[in-house]
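As structure tokens, one chain now follows by itself in the form predicted on its own.
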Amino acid sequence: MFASRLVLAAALSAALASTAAAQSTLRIGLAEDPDILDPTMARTYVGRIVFASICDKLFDIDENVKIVPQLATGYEIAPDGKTVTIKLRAGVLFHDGEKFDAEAAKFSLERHLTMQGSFRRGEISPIDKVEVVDPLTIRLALKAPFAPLIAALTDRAGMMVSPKAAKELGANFGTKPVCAGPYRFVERVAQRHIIVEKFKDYWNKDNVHIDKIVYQPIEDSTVRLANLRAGSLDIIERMLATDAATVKKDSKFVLAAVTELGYQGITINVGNGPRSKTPYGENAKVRRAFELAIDRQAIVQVVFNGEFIPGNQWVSPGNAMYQQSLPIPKRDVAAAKKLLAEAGVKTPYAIELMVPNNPETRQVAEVIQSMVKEAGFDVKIRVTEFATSLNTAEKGDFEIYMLAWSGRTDPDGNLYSFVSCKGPLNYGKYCDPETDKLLDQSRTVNDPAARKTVFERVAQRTVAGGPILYLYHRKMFFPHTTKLQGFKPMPDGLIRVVGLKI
């Protein structure tokens, strides 16, 4: 009897172990809580990390920023550049069991273009009409040739949503998103977790090996890393650069890293309500003085141990579209003081800098605060929860705002939405008709050399004393446990979950 009990206990233990192994869970630590989980309405980088598991796109990118198929299998652009035909993948289902086909693709693209408050409209606005050619083919009629179109479809503008769910949920779609990705949405508790589970009917299900993913927002980078070390997380994003050397030496972890496509900068309120009516908001000389009072290289060395890349444009100095004719200016406090005097600004000049509640960003703000003080600026730092800061900026309740942009495959994605007159992410409401003409022109030119020339003219109008003070380009660190296999850091900073194993 005793022996049989031992056998039974051993069998039960083995069964439980087998069940535990079968129900694998990946735990991902995020630096913030995402905003709305609706690809049409969303704005945050961390939201894009979550979308990577639940919402497939028409196209994706690989580690070399090459565009590859996802829900689309290929495309063809007409010689005049105004017609784009896209072939769709067969046998794809949304999480609610509805078929993904040309009608669904047409619905999603039109939703991005027409939904009230859409942040995708500006990314694909040259699309004039979406036509269904056959069940697996759509044709996009463009108002004009649009060079960044396919690149835009590798991100949220290319995410497909279930028409049935979108119609039923309306403005509440983001509370229970239904897409066609490898995982289906299960639950969200704000500031605590987002849970997704493997979708059994995913079109590429043989390459999905983990049953459940738990996304856990932990704003404090030190606490986020401590949770990884304690074993309660498997991978985290945006580890502090100052922790890189220590993590590299720890055999229990792998440190993956990639330089981002985007930038960290300071957005300036130049036209968004009463708080733009300041010397800083109205006078380019004051903005230029502020820039000359900072030292980008010193910021990178002091805060990030030299791991990041100083920059003064919307793309990094290593990008093919970086304008070498407008190099990073050296710090010149005397010149900064002179510009302030010419602008008639009495010093010390007080200005409020809104900063998302992130330790590295706060430290950058403090370093800048110290630097510009020598030129006569009295910076008051206002620390704000990240999602709240976005809403505050949209309302114009800021003077200057330190904000990172994770970047897009095409440089247009780092620029148009931020500096065009009606750009949805143009929080400072900068508006210059000539800049808009140049931005529109850059979207119609396919030749890289000719396009770079157009971008140079944009840079001449917007970089020095412009609406965004670009500071540096981050290296995205992804430390993870050695138990996690198959992870590749991608230039867009998103965590691709297909192919991962625990």
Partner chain sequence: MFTFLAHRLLQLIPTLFFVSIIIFGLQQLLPGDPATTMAGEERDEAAIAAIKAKYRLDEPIPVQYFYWMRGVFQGDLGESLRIKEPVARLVLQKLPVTAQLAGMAIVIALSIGISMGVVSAVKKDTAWDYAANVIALWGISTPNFWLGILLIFLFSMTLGWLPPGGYVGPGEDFWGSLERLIMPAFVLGNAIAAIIMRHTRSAMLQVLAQDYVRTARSKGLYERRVIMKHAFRNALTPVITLGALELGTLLSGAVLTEQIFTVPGFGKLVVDAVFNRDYFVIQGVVLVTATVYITLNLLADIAYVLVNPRLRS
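Keep in mind it's a predicted model, so treat the numbers as computed, not measured. Residue numbers count along the first chain shown, from 1. We call the rigid core the largest set of C-alpha positions that still match within 1.5 Å between the two forms. What changes on going to the form predicted together with the partner chain:
Taking the list Glu123, Gly181, Pro163, Arg474 and the motion between the two forms, the hinge point where C-alphas stop fitting one rigid part best and start fitting the other is Arg474.
Treated as two rigid bodies, the chain shows a rotation of the smaller part against the larger of 26° between the two forms, based on C-alpha superposition.
Would you mind giving the form predicted together with the partner chain, to go alongside the form predicted on its own above?
Keep in mind that what follows is only the chain, not its partners or any molecules around it.
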């Protein structure tokens, strides 16, 4: 009797031990602590990485930035472009067990549109009304045709939240988000970790193989990489380009990389207050001379070991919307000097470049400084803390400003807010009625080829000697252990967790 009890106990404890061991955990190193985890209120890129596991969206993108279904199964845009009908997936549950249906989708979209302090409203503001057609169909009535709409629904604006939880928690929804993603929110300790666990009723649960994910913010990139190499993380985001060579050599790690959707460039003050009244701000020839004096390939080579992609437009050369008719100009110091002379500018011409304080951008600024010196520009670098630099730029207290944009799925997101007269990110206050007309036109055209033609005309007006000097596109590096299987880097830089194994 006693012996059999012992055997039973041993068997039980063995069983317990094996279930405990079977608990698989993925540990992801983030470059920052995310902000509020409410899709309507959230603002940071790093927050979107966490959303990728807890909040499914109506649509998603694939490796080629093509739109694919997620919580929606398909959509149809009426010929006049003002009505969009979206079919929803059946049998989807939120983490609190509530059903996802047309009413819930309507609720989420209306929440994005009307909630106090919503940062999503601008992305989908052309939506006039959301109607429920049947339990699995919604119809969006638009004020005007809006081509970037579906692309907006592949990101936070397309995230669906549980109406019940959203009503209960109100503005505090982000402290305990309840969505319909593969993982449900468990716990957050600010600056320490965010823990999510597998949602057993997920609509695509057969492809979810990892039980738990721990997101851990580690700001310093060297330390983040050290944590990966020491085995306390499985994958990290935003590794420095200069570390790529080391990681590639190490057989214990895989280096996944993808070109970003955004760009790095220099915003020029062409119309924001008295500091725009300079030859640089007023004369396109001077801006063109500056561009001809730099060598983008060399910048990328010197500062980023050649890992990044030189570029001269708001999308990278690999993007379907890149205008081949406007290639990256070759460095030509003689031509630059000639243009400066034509513009009647006395050299050395002093110009102040405002640079947010981080080692990489500072280095880029120094390389540019030495390149354009040969053409007669005397660049003074003013290093400014990031938040301060945004504030300064808004006030127009700058001549040229090195600024990055994280990028959006639709090219409109890299363009409209920056170069339209009233664009909220148009720090240099560039304003050209013709460009505005074209930009508005681009939003009404749904056919990609036709849209590209409209964008080409925008590019002709804004790329060479325009309000933004596009420089290069970063590659986003995701080094991970070889134990992690199935990871595919996505152009939006978010870590998709469905299909991963460890």
